[in-house]
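Just one chain is shown here, as structure tokens, and it is the form predicted alone.
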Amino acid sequence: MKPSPELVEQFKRDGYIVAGQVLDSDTLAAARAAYDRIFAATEKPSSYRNLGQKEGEAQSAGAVLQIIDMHKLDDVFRRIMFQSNVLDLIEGLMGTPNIRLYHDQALYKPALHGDEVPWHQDNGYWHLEPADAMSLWIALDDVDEANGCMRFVPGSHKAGEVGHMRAGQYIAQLKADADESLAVPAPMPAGWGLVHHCRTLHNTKPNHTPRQRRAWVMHTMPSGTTQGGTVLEDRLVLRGG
């Protein structure tokens, strides 16, 4: 799935694109089944946490459940990362054949009480240099604004790094200032994906619908990317070297 010149220009302009179908029906079904098995496991993985957790709450009323490195828990996610259509898309947008995984994650908003994720840039958390990382966000359910699809401020990546602060009482979330009037939602059917730059401002609304919202995200970066002055040489090579 090599992006067209028009899509590449749109990505440069807006900082994100909706890429269309990424998973075929069989792969989508396998990913959903693996996702559900992992979240239903009796013993939580050590990286399992609720991003909706707030200080002083024994049990949060809202939930954004996160599991890091799903590819280590079920091979279906590893296979998706190495799909030629996925890597062709990322290479075309990133402009290099040397691609590494920063990490991947599941972000699950249960029906009825899925929480929000405030406006932020991914690099507000990561502090990667150069800031050329990008994320492929894949919907495992049909997504719209009501159940928590991604929303963007187009072109916000061009402003560079913006200030982030703690997001209210959330234990694990940061937020950045954004003009809500500029927000553009990105609804998609299950199996579709979108790509966004690590400096593009984005958020998701709460899910108060009777529909769950399962999403899986792979965060990629050019080889040679550093964090805190250290080259991330230990990260999985997806293509090139």
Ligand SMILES: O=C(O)CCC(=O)C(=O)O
Contents of the next structure:
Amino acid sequence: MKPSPELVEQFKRDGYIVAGQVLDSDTLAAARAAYDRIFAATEKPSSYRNLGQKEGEAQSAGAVLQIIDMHKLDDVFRRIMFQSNVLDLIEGLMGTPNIRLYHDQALYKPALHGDEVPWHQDNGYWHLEPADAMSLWIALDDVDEANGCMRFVPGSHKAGEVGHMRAGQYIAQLKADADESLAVPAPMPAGWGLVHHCRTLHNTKPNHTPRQRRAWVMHTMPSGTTQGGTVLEDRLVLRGG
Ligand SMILES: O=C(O)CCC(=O)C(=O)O
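Same protein, different condition: the form predicted alone was shown, now please give the form predicted in complex with the ligand.
Okay, now the whole complex, with that chain kicking things off.
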């Protein structure tokens, strides 16, 4: 899925694009089954946490359940990362054939009590240099605003890094200021993906619908990317070197 010149221009202008279908129906079914199995297991991986957890809450009311590096837990996620349509898309947008994984993650908003993810730039958390990382966010369920599809402020990646503060009582989340009136939702059917730049402001709303919202995200970066002055050379090479 090499992106057309128009799509590349759109990405440069808006800081995100909806890329269309990235998973065929068999792969979607396999990814859903692995996702459900991993979340249902009694022994959760050490990276499991609830981003909806708030300070002082014994039992969290809202849930955004996160598991980092699903590709280490089930091969289906590793296979998706190496799909040629996925890497052609990322290479076309990143402008380099040397692509590494920063990390991947499942972000699961259960039905009825899925919590919000506040406005942020990914690089407000990561501080990668150069800030050329980009994420492929894949919907494993049909997503719309009501069950927590991604929402963007188009063009916000051009303003550079903005300040982030702790998001209220949320233990693990940061928040940047964003003008809600500029938000554009990105509803998609299951199996579709979107790519966003690490400086594009985005958020997702709570999921109070009876529909779950399973998403899986690959955070990718050009080889040679640094963090705190150190080259992240231990990260998995997805393409090139
Ligand atoms: O899936 C979500 O609700 C938020 C995803 C997100 O923040 C990201 O992909 O960077």
